[in-house]
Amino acid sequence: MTFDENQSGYDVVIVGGGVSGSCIADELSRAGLRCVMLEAGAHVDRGTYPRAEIDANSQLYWGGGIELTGDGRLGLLRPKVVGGGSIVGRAVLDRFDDLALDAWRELSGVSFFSRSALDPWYDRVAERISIRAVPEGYRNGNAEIFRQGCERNGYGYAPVQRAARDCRYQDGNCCIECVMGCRIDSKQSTAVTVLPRALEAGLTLVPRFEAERVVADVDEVTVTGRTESGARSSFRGRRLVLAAGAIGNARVLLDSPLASSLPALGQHFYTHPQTVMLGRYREPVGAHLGPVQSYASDEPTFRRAGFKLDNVFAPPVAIALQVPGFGAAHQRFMRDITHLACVEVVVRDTNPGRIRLGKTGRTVVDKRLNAEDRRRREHGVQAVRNIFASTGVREVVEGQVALGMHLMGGCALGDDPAVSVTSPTFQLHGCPNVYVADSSVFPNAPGLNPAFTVMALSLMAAERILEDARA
């Protein structure tokens, strides 16, 4: 295979252009560093974004919108999109508490998982983005009906904070389209934040790439793939930061001759399965419009007990998926998409699943709910049955499939090599020319947004590159 001089002598190849990536690219880039991010799906912006849910599906995930478990229990939603989870998300961001990092600690034997330590990088990622909650004069319906519901029942709530700037509510804006980008910038994503700097600074990015495997040794590391015509390339640096998430950076690395010295890579898969709880009111709700997702739970006792409680609605595509029945019994309850209420239980999962290659080659996930995850799921749907009954609800339908939205694992960070892939430097283990710091380095579920603490990992691990970089 020849190489041509576009294509080798990057100082560090970036695998994967979502959070961690771009993240990562501006720091690097900004530094001098010459850098090559690739990334499986397009590059789209304000001007290309889809306007139509369907378009939005294909266009921006794998699996044309979902991807299924090995036992098709679970829907797993991955972005597949220069930007990834802050294209396609609602731009939420957790900073992780006690009880996450605590657990973090324990299980890895890494020391910085700690909220005193994990603060500045918070800061420093805050200090970047507009960070704030919806107004409260914007709310929807749906926020109302969980704002009562909340309050009748005594469970603790909170505004959520996204990353946002003017979102222009005033001016009648839906924010239905956030899951398919936002065509008036405001969703401070990667790709109008740090990225337009990295590019800028040099950074060379080659979207519709799908790296396929590494091979690294002491001095280079080359990443080979295919085009989206099928046309086979590989690039070459002095270091490789793998940030294409859980299943991507494992799908990479399973392919690759460094998989026999990690026992551990594909192991510890988490996804904080989700169940979407609707409710059919009398009234309009008009939950569509709007910011779509204002309120979650803040209730201490939802945490202790493994659960949280979102308040969101999807586009009409995503809530027909959970809608049970067929053919008239489902266009009934269609009808009154306009009078329906949503609350998703979030379930922080306890038991770990694994990623793997099929006998085709192709990547297979393993991923089921325990007896505990089951207990805890029914914990918040009875919670979210409470919200909806002191508030008049005429119909409760609880959504037939359960969703995967978080993908954490397969590299989990820590100290023993046995049960873990990435060291506390962001290193593979055994391998220090390749780095990981996405959600796929997570040791197990925190039960929060991951996109912040992805973030703020991202600006630790590329100063240790730097650091390297410079010794």
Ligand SMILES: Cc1cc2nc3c(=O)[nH]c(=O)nc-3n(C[C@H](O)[C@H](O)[C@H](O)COP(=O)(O)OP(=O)(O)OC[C@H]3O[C@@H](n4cnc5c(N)ncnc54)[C@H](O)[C@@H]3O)c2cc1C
Second form
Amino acid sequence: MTFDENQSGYDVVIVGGGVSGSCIADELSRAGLRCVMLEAGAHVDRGTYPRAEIDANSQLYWGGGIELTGDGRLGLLRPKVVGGGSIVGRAVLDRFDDLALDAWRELSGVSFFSRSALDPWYDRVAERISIRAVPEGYRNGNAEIFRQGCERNGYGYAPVQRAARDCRYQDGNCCIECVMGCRIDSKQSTAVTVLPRALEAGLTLVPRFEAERVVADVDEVTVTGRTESGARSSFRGRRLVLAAGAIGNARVLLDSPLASSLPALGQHFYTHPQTVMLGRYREPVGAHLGPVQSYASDEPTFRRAGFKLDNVFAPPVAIALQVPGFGAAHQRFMRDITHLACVEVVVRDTNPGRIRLGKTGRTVVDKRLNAEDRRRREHGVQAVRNIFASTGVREVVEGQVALGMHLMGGCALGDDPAVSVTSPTFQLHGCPNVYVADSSVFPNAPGLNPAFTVMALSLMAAERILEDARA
Ligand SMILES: Cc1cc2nc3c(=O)[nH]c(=O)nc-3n(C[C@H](O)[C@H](O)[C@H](O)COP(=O)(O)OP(=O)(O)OC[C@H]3O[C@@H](n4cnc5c(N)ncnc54)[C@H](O)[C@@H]3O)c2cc1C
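Since the one above is the form predicted alone, can you give the form predicted together with the ligand too?
Below, the chain from earlier opens the complete complex, with every other chain and molecule after it.
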């Protein structure tokens, strides 16, 4: 690592090297600013991604694979790797619709939450990464069951748009692997799209460094933290970008003097809780073959009812976690893994959670489903049961562990400092040299895949930072 001798004098210190951090680093570095990016996870690539599922879980996620909410009822999947969620995610990109953006505008008082204002930014993201649907000829048995089941029940569905370039399914590639890092660099993670350009333009990347505390003075921001071996260090710069995700940002700020002037810090936390539904069929389904996801629901009644369906699959350890029972019964079910179809019910959750520090200083996430969220979930579960029933399923299993993979909020964007943390110019209220534009600024749960909007907001914020720097 070469950062030791020269840890001060940066124009911008960026905490978190995931989706937002990499996008912002790219814009700022190419514009000539001297930036350093601190990332708690490792910098791995197509040659070094872990190849066993258990290793991937423990090496690419916080908490050794899964973290739990305070009451243990919801598992949280939080990426910890350079590239963040774009390395482990399924790369499905959604532009937000009016339903999501109208709610954000109303909650935040921020006028740019509209399609007409955001579309130019989505377009700019699309110039930086390749986005496409899975070609029809390669959709697998899981997709075929979903397609037939939706048609038989009159549910709308549509091919998803994925951040992928050329998955070369004709060569036998199976994207089930790509949630452990894409071995052919087809998945358009920020680590293979924008980050290399940023590094070429002079970005200093410091992997395996966890930021712990931030002190923001008028002219200078100091970030203190430690390397994996425990060595402590500080980085100083004129400006700070917090891009450590919903839990990461709240954690760093809660431990910092800034917390006392941010009353809404850690609040408005959402996760899109997901329930995995498995259908066992007599004939092989081959959900693990080819593309990991080709379809999602595109059904206005589902959208209004507060859920969507994702037609996905997961590697064996993740599936085993969802199957009830022990021993022989569990083993019997798992032996049939190639006969399983899978649909996830994704709830647009209404009950905000809270990220806080526990008595011992640990991060605690309070997050529960309220009656409305449970009703939304049940509605979705029933729709999946209908899809499976209409396609000859032998047995349906409802997953045992609810998961939150879209971690959002905690530094909500808004114009009122009493109920939000980040101002409409992406600066912390009352602290103009600290910027945030990642998933932590979401005012509530949009009910759609978040990463495209994280990238769009990050490009907006980068432009703002450049304007401020030039001024
Ligand atoms: C399994 C899975 C599948 C997903 N699939 C999709 C999908 O198909 N489509 C979609 O839109 N979204 C998907 N998501 C969600 C998406 O990945 C996130 O919304 C997105 O990554 C959020 O971007 P971010 O920049 O806010 O945070 P991240 O990309 O998570 O980046 C935050 C980074 O900050 C680092 N960090 C945290 N704390 C610190 C600290 N103290 N010091 C230094 N570094 C720190 C983390 O290690 C992490 O790398 C998925 C997520 C998961 C887990």
